[in-house]
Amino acid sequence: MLLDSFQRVHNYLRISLTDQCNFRCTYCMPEENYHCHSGEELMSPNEILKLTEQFVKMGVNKVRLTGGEPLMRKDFSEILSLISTLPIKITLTTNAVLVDKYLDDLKKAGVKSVNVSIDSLNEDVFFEITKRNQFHRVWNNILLLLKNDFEVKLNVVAMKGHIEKEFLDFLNLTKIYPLEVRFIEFMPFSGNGWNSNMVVTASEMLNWANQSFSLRKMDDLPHATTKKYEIEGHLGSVAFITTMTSHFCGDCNRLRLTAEGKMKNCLFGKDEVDLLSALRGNESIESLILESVQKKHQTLGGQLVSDFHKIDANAIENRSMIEIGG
């Protein structure tokens, strides 16, 4: 059992299988050239096998696939074989304009959800977002997956600007289709020019939301980033990650590695741990995996304060969001 120094349980671990992508959104990306790691410097298809083994060991049951945009990875169908054969529910974040290519090893491999990034249902704001001419495939995938069964989450970051002449047209997708659709209050990281200015909160969304329908909160669930809610006649749900204005440390469960190896604990975390050199030395992974989770902070990296106004992303220690994983 993976158990912090806050009695918190880990047993979900988010992958990232690269650090490219192709799109250039500017939240996750930073503005300046990007360099993203050699091949040689990612983790292996069976390397990510024996490292995720050696948490599936010490009591991780679920993985998300993350990026970056994972489904570049030309290796992606191998990686996902390889770690099907553990006991453990996966999952996959994406953009989703590759999902049609790899739609029977999803279903081969058991994946029955799929978080879908998409800040937009604008084409040309999509293009501004993104810089990339991709939304109609991108919608086509989307409904590509809600055909064959899918549980499909929309990640929506909302970005003060665009956020306020969309949001409603994000909820009236729900009446339609089975989608929950999430709204993720902006967050900081290297060179995506975060400032408390330009946070629009889940409050503010759910007061629009309020206005024009009838919102019921559900439960939520153990370990749950969001708060959700249920809309009147509505086949979806709507959602909140309320991580700048009402964290959810208190029982966090996640743990990361990123494209090249490396394990972080949190998201906004500044240390991190080798994991990818150590097992190509042959040396003791549990142990290192083991110290990584008992250094964890009781909330946001040790680095942010609970209140949003107050934090100087100048002097925050992290990586830019695609180096993370998503």
Second form
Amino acid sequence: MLLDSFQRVHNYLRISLTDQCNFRCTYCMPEENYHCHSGEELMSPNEILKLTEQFVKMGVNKVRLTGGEPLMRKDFSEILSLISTLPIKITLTTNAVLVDKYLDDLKKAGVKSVNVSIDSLNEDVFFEITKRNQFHRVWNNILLLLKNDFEVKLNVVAMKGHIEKEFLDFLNLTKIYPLEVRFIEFMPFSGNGWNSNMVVTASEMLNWANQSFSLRKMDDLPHATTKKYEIEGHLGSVAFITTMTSHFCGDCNRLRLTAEGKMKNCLFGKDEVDLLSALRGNESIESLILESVQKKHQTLGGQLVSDFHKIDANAIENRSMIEIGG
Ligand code: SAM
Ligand code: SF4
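We have the form predicted on its own; now please give the form predicted together with S-adenosylmethionine.
Next comes the full complex, and the chain you just saw is listed first.
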């Protein structure tokens, strides 16, 4: 069992398959000319299988594939088919541009739930944020996932200046579609220009929601990162990821693997352990994993503070989000 020094059990691994992306969301990928890892630097499908197997032996039973854009991996089908032989629940976070290409693979591997990032329902604003003209493709792929009975959650980063204009449009989506729309408080990562004035809090958004709709708090599952609400008469639901205003470190069960096989015990931590080099050198992976879990900080990677107004983004040592894997 992967127990840390605060008695938290870790059974959930988020694997970044690549730090390449077909979008350029500025809150995630700081520079247009970002240098991605490639070839030998990345974990191969077999290495992903071997590392995941080791985590599974130690108690992991849920894996999320993420990135960068995970569907950019040319060998995505092979990776998925290899890890689907393990006793784990597999989920995916994607910008959905390539979902239609991999729909059958996802079904075959038993994936039931997909998180799709979409920050605007307006074609022009979508382009402004992602720097790519792919709104219709993304939207059609969201509909395709729903049509094929996937559970679909939309991830929307709540950026000041954008979210005010479209918040109610996203809520209106839940009236006719069985979507969970999740608003994520904007988080600081290396080079993403974060400052506390750009954060729109979940309580602000909840106030806006209550002015137009009748919301009811739903029960949150153990280890949930979201606080969920249902809206009277709507098919879908709404949720808030309150990392900045009310962190959920207390019962965190999550570990991460970057695309080049570095283990991170926290999204906000600076500590990394090079599991891929150890695997390639035939060294023990198990002891490295145990050591990393033991070193996990109690809250926010030991770097951020609970009052987000007091966070100095320049003092944080971490990668950019695209390099970590969301
Ligand atoms: N490319 C995939 C996608 O966009 O869904 C997967 C990777 S992306 C890094 C994973 C999630 O992290 C996305 O939902 C994205 O919106 C979120 N994200 C990235 N940077 C963020 C930030 N600074 N604050 C909050 N969420 C962020
Ligand atoms: Fe790419 Fe996802 Fe980051 Fe946007 S949020 S740049 S789609 S990895």
